[in-house]
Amino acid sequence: MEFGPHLILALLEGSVTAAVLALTAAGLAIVFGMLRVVNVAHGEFFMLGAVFAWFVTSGLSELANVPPAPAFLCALIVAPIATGAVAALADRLVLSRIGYDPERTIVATIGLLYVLQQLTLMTYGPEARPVEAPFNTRIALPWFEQGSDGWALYWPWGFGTTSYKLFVIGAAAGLLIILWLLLRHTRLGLVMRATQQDRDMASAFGIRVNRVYAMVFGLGAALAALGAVLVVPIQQAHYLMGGDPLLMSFIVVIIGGLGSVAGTVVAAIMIGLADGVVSVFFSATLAKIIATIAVALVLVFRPHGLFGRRSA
């Protein structure tokens, strides 16, 4: 196959990575922007979303003989809600009791990481288990080739993608638009922004700040779980799958700007596409090395990130 088809396939794979990464990292950015909490357990909420998705789909399939598409739709709803509820409970039981102190919250979320990981190991097991995609039609993509008679349209062998991967890209884009509308054009978003700007003033106006913080922590975890539910039919659910999403989310948030959701999405697209291209033409390890170097360069030349604001 020529370079052009290879490049398109790499960009398609990178777009899937970018879509999932944007959702996951947006949750981390929201939590840091509101609570100033570095949530080291964010990857485990990603893992919980995938595990909950497996429980829902397998349970509906075995107990009620539900087809894959309705079962996956249920998982897409139930898994983020369940994960968000676990995160909100963790916030009320742990983070709020230590006053969201930056140093202590790092230690607390590290402890939360191991608690969630070991509880999942005891209940779910060490196996990697697949979730059946609701649909997975192979879609052949055309390509143009120049011959003696001019340009001709043809379908290279093996050149294509699946309908589900295209769905992941579209679904993530739609969910990010909904998130933007929620944050910018709803009363809930106004309350969140007011609490972020001045906690004491928001409390004086009757806003229950602790409830807002718990809701934001739950929302961040739910976004990570959404990304996991979307990607688990492509990958597999495993109790150790949270490490890579956590690392990549931190890279994206640092490059985009701490607390900037828009910057996080732009950085996720950049990193995701670069990861897809480098992984296809070189290796996945090199893609991670390049992402790490990009973080170092951003920290040196633009410490507040591409879209972050300088501290006052």
Given for the second form:
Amino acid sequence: MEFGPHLILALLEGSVTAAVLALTAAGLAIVFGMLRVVNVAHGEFFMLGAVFAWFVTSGLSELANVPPAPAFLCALIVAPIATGAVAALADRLVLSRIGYDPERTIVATIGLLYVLQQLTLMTYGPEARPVEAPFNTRIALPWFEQGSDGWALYWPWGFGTTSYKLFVIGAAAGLLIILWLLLRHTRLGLVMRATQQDRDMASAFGIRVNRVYAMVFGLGAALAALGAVLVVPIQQAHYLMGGDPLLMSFIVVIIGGLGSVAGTVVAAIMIGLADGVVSVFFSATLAKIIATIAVALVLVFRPHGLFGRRSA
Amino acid sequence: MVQPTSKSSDSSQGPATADTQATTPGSVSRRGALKTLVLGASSLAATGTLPGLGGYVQAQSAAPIRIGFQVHRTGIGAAYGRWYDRTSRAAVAKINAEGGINGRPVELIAEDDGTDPKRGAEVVEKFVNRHHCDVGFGTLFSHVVIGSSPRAGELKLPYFVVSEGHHVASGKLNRYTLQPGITDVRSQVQAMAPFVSSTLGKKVTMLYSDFAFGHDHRDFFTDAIAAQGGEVIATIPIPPTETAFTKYFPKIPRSTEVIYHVLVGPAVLTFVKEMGEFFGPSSPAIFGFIDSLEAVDIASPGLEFLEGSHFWEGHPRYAQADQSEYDKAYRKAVGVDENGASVSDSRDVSTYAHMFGCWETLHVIKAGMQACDYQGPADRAKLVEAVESIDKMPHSMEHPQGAKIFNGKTHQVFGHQYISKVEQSRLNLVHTTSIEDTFYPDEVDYTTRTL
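Now show me the form predicted together with the partner chain; what you just gave was the form predicted alone.
Next comes the full complex, this chain leading.
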């Protein structure tokens, strides 16, 4: 393939990765920023989102013959809420009882990771199952070349994308804007920020801090689930699918600045695009190596992350 | 460990029926048992399955023969593991219904290896030290076989793998590791090359799983297609845990005439779908190993572009017009319908091209144990020698995939290979290779190694 189309293809693939990663990592960043909890089970919430999406879409199409598009829309609403509910329950049953102690929460969320993974294996099973995309047309992209009679458009072999992949990029951008509005311009966002800044003072003002914590943990998980629902028509729902998003989310959150949602989104776009370009031109393994080295460099030279505040 | 007893189990030799009901041994009278034993011995001698077997003696014990079943219940091999499990249980039920082995019932002791080589070796140890198994059996993924086999050799546990990898016949493993129920990659790809070059094209790009199994494909197909005047113009390895594939496709050279794909892992459906999206309407010819779509419905949305493409199949997934009575009975025993899916859930597609290996291997273990009059772990070496001396395996209820020839020196079985074409989202058989097409010179003689 020629360089031009090759590069654009790489950037398109990278954008899809970046879009999903931004949503997932934003969830991790919010949880860390507000609760100071390093949520090792975050990847499993991603997986749960995909698995719930499969249950919703296949259930609707089987029981009520609902066509793929409305079934998917339904999954896009139900799966994140269900995942968020599971997370909030885990917060109430486990994290709140160990007082959000940083070390103990790491161990607790590792345990949660295995519980969720094995429960999925026991109920949903070991298969990778597909969710049908609401729409999916292949869009062949043109390129130009200089022929004997000037510049002409042509359609290179394999140079294309699908309408659904473009939708994923757009939807993720839209959801991130909604998230920003939620955190900045709603009473809910205000309460969350107040609790983060001073838990005791917030409590004194009548905010039910425990409830806020459960909600934040649920919101973080729901964002991961949203990313998963968007990506599941491209990939498939599988009980081990949480590993990669977890690793990539941690990379992005560390580079972006622990707890900084804006930094996380910027880092996700950087890492996603770099991943796309490096893995298309070189190898997927090299892309992971580079991302991991980037984390090491950030930790050595800018431990608070590219966008994090020094106190963070 | 094994208690002497006067009781034996019921044995019904006759046209083998696929009965999934296991009978409880020890519930028959002594007279009935003796009668069936005599019948059994004479019918075995008559069919010639066990040449030169003079002393088919009465069982010394009614304690079960314990077969350690190393199964990929979790990890990337889980879909295979589930069907290996169902097939093995059906085979054991059949063997028990026919009187077990040497008058003793057979028991499967299943242990999950997580499709992980390190855990595989631990499972082998558990079979010997904790479960006191007579043999180990069932491993599929080649990295798990390569990780587990040395431990089986050290512990002198006969280890029957159902893996397809060339590692057994290559001489890399040991005398205690055998593959008598499924053919290996080298013979499979060698038998495919003439069809690919004469029917589909000469310039081939290979996309394969980046571990031992895929490397076997790469190495042996490259040689085999060169022998046919063709050429592999690019090789593209893909990690088996990969989930997104579009990034690999731009590396396919424009001059490619045939895409050869063989991928395993949970994301195979995504791989094939994204390949269709990448090429659109202008795709080269596509030849795949069904591994890329095992446990996946060919009629899944997004796979329409596979129409007209070809697949290697170890055993045709869809019941063909000339289906043998053995295939029919085997399907019924395992619980697979004529589309290769579970009879109880049509969306639960089997790994039909591979799982017959479990059925056949268990019957080889039975034949070997009967030939050497296996009594207990002390006879493990005798069992290896008995299996090594097996030669021809006729197309039968024991070998429903087809006739086979076992090479005792290389511990590898050889058999027919099938090529199917996708027509109206169904795999129709278009070519069957001979067993001779799959032969290659021996690379090892395990029988010269000490037991």
